[in-house]
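Next up: a single chain in structure tokens, the form predicted on its own.
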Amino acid sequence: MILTLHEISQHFFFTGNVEEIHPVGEGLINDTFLVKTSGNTPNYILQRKNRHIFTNVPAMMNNIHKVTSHLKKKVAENGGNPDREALTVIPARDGKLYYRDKEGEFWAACLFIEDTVSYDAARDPELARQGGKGIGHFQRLLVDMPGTLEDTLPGFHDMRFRFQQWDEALARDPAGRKNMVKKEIEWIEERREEMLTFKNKFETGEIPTRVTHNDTKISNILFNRDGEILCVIDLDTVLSSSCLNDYGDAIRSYANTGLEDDKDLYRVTLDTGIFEAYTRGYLSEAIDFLTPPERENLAFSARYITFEQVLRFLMDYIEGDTYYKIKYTEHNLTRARAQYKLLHSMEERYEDTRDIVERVTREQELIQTR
């Protein structure tokens, strides 16, 4: 028997009586619900975690708890409000950080942060600057987090691993679609060597490993009513990784003039104004802990992560759409083509973006010395 959402909610330490539960958002991976309680008691977020993608939910929740505990400590030390400036994980009644139902589904909960604003896109440079500041601040607070995080997503942002998956997908061609995307396959192969050369910088330690978010779209940042950053949310993907992955993924998301799955490719290009605004916000927080190789590779990281997303969307299409949720048959192919258009625009504007990073870096270094 499948439990109702109300029955699921009873397995968590929620204060007050649950009055209603309704879905929120359109996440590609998890199912998310807002739990409203009676009177002046807190409301909560309840999520069914995708156990096919997050294959070790207990470890994932341990990572989230470790990160949020450290963030709360740092926020308190800085005189902030830990309940509003960091997520609060709500444990299940058995003491675990999750509940597993009779169907084998994993559920997790956190405190709902009231009176906040979120955005689906950063079309305004000031909003992009604030978003960059939010991710830079998030990384800075975690620079001194003790211990390590468990690798709950093996191969995530690992280009060598992605190419292994890619080669296997092409060899199997399970959905019989490979011959339909010959041109798109060429996009990937033409850039293989360049991307693996960049990956080598991580493997040799030239670019260090840090605690990172790994899904830095602006919808994962909550703002207050005055437009100030409150909290970074959706921490399922927190890992020990390169901070360049966070920066590159944010640029991919923020600075795209079109949609991630835009059918009209004429609308898709890199907005260098948004790129500069995000970079300015990010470096205002991150300049003091980034190493020279990290700074020097910021602009390329946007190409790296965008390429990875082209590969992943195209690979999922070839494999028969087994990873990402789709709304129509060729949705993943549409996504791959739109992301490739963005990648091509990044390549055309690469020297401009390098110049922007260098200029903003110099400005922030001057500010730091005052």
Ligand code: ADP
Given for the second form:
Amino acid sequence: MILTLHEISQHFFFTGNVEEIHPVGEGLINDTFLVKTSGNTPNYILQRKNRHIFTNVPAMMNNIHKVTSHLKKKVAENGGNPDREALTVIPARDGKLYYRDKEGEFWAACLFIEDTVSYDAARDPELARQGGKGIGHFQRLLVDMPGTLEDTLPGFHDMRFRFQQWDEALARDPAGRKNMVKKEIEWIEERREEMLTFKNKFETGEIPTRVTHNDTKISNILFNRDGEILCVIDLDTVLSSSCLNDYGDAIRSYANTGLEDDKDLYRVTLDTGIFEAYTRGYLSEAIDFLTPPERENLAFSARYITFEQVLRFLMDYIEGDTYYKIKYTEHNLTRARAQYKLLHSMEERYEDTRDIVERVTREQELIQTR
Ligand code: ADP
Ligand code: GN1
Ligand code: MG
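Form predicted together with the named molecule structure, per the form predicted on its own context:
In what comes next, the whole complex appears, and the chain from above leads the way.
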């Protein structure tokens, strides 16, 4: 693999001599590598994109290029450093934004941003506030992005589409696992109506569509060494979608007291302190562009996205583990159960979270009008 990776790296516009290449991150979809060059030349991130999931990598890379170009322009206008506060896509030597190897695999690269820290969990409210600020800022800079993005992941956060996939998976039951997860299937069915009713708000246009990230777990943000937000990364999922999906997915990640795939369900609950801190950071950037319906639906969006993850992990288990990378046979089931525990905790604390959003909204409105 090392030799092959070295060969792949030669197809990109990297300056310097590649010294070593090793895997980084815990992503569930792509294979990600750090490419170190010798001396003072930059280092890079090289990634094999999962072509079964991203079926149009050229369009996806165009989307990423559009978004990063706009971000860089905005960062420069605001006096920031575009090379550190936005991802820099490194093209292949033939000028394309990706390289396709002989086996048909798609590769892409970006500049490695030095002196950053990334996290898999937010135990500290200040870190959560920074993360919220990061996504709010990201969305704000993209409010006036010209042009449109191609829909490279149709139905990604669309519950109607997810239920179609779900119904098909259950009807086919390809791995013969359906009967082993009857209780878990009930968790999904009990909430079908409620989730589709929420989805209606997107379909009627009550909740607007914007350029958003769609995969805002904490590991997809780089912080600087002082714990401040630096750069939003992992842009494969930038799409025309809703701000609520970014907020909800971030709460699912930051405000979980346990792990996404915790086997010990006692550890998994919603941390309302972290919820409040993330919300404060997010609204400090987003308050002036969010519409009243967007603000009012923030708390429920955390339930919506967490439910979506329960469904997706359970569906992948039923399908025989074809989508997410797994580390052991029951991994997707463990993930579904842990996410369900989190969802349950969100439901129990729903009124509290609504109160927090309302209070922080008022607080941020006051700060803005000062
Ligand atoms: P995956 O799809 O595998 O999750 P990511 O793009 O999120 O891939 O990258 C995985 C990890 O690699 C990140 O959590 C971060 O630690 C590191 N990383 C990715 N891109 C960069 C970058 N441009 N600069 C510095 N670190 C990065
Ligand atoms: C996947 O690629 P990664 O690991 O950042 C998934 C997200 C899920 C996440 C759960 C394209 O994200 O939707 O929230 O796993 N990405 C895709 O950890 O499906
Ligand atoms: Mg990632």
